[in-house]
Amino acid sequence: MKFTKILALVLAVVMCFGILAACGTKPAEDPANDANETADAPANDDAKVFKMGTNAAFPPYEYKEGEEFVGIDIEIATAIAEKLGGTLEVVDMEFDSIITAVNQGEVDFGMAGMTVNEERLLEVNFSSSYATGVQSVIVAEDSGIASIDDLAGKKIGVQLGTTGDIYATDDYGAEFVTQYGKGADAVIALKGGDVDAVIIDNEPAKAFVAENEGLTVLDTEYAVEDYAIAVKKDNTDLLDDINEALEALTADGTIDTIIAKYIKAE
């Protein structure tokens, strides 16, 4: 009997050690392993892509060099997108389609040397102005047209949907205004004698004259206006974000630097 009790005690001790070994405490994890796992985590690829609707035939504000979009508006829009933690995608389209694209959500905003006026304000909201534009008149050097006063009764070419189109139609009558899809097409019509003058923004006007012999820009300004960014009316958060970005980019000199890159002081 005594031997049986001793054997039972030994077996109990062995079983206890087995249980202790099986139920031992889990080794502490190395904090360095957690750090390594965090460092190896994939980067966030969910950065916002801002779609900008434009008409890339409007130097120096937006145009193409090869397959690349360049110009004042392109660089300012890129800087805004970066300020807002995203990237920019340029969507090229006809100028008179931009506001429709904004309102239908095809693009986030429109930026194409676009002037703020009462008609457009009925359809979209505009950001703070980032540049001042001047409407100018291109004529042939031998046209005999010396000032805006000489345009009455003349055939005038404009780019469809631009303020030049709106102003010319109001001032001279629709029967004297021919609309073209691109400013360059209006200039071709001027060279071919189909129109007597072209009304367009001053900087593109100077670029077109530099590329085409026999043309000149009248010294008289036709109109002075502010350029701004078009945003869908109910997208007030984006409008506020764009205005904050513009304010910062103006304060730090970024916008002036971009404009000076394309428009040299005379």
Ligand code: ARG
Second form
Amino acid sequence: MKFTKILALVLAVVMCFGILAACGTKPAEDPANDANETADAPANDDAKVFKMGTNAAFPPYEYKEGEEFVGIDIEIATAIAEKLGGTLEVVDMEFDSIITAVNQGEVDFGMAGMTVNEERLLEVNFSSSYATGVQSVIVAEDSGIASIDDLAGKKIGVQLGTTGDIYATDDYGAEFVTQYGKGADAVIALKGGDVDAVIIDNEPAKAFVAENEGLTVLDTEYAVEDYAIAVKKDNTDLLDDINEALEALTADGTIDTIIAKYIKAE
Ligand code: ARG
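If the structure you just shared is the form predicted alone, then what does the corresponding form predicted in complex with ligand ARG look like?
All chains and molecules follow, beginning with the one already shown.
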């Protein structure tokens, strides 16, 4: 009797462990399941999610339509991610945080209508250029400001950390320059008379003027620049992959199609 009781107990304990073990073990990860999480991801177990650091307040390159990120850079980056067998995740942040985010590995690359310049080249590598940008000047229609020279002694609004900020500060002096977190905020300041002009990239300038009555973009090119994708210096594999993807997307007309969708020829 006693023996059978003990045996039963032992059996019960063994069975319990068996059940616990069975219940405690997570089913082996099924790579095929990953594809269900992101509907468009290729059914590929090493599909990578590429994180793009940007500042989505810069139409037509990156901006939000409701909750959705749209624009030239978003679409080009999506096409690059797809070419590289992955998907894109947009990480929205302040423009002047993007290079730091790239270098700290918070994002894989930075793409934000970002101009290639000497200072930034000390911190990151840039892909080949995918677009041209032009620094432009927005003024009130009745301002009397007709050229770059008329800006001397005037109050100038810029987006913090942009090339417009750098040039305006160099050319006119920091005391004349007010830095705003977003280009749109500089434009609001211009409308409110807090600044006399806004220096910003040409396409966003046109977009902001289209939305705000009484403003105009001067017919001058303050600076002509190249936009490119910023990658961490030691991440040369990704830089090469991005450049290859860009080359293919240029050759097959994808880049032109995306740009033409957002920038109508005049
Ligand atoms: N092209 C300018 C620069 O690189 C302005 C870019 C601002 N981009 C943005 N997404 N806010 O400094």
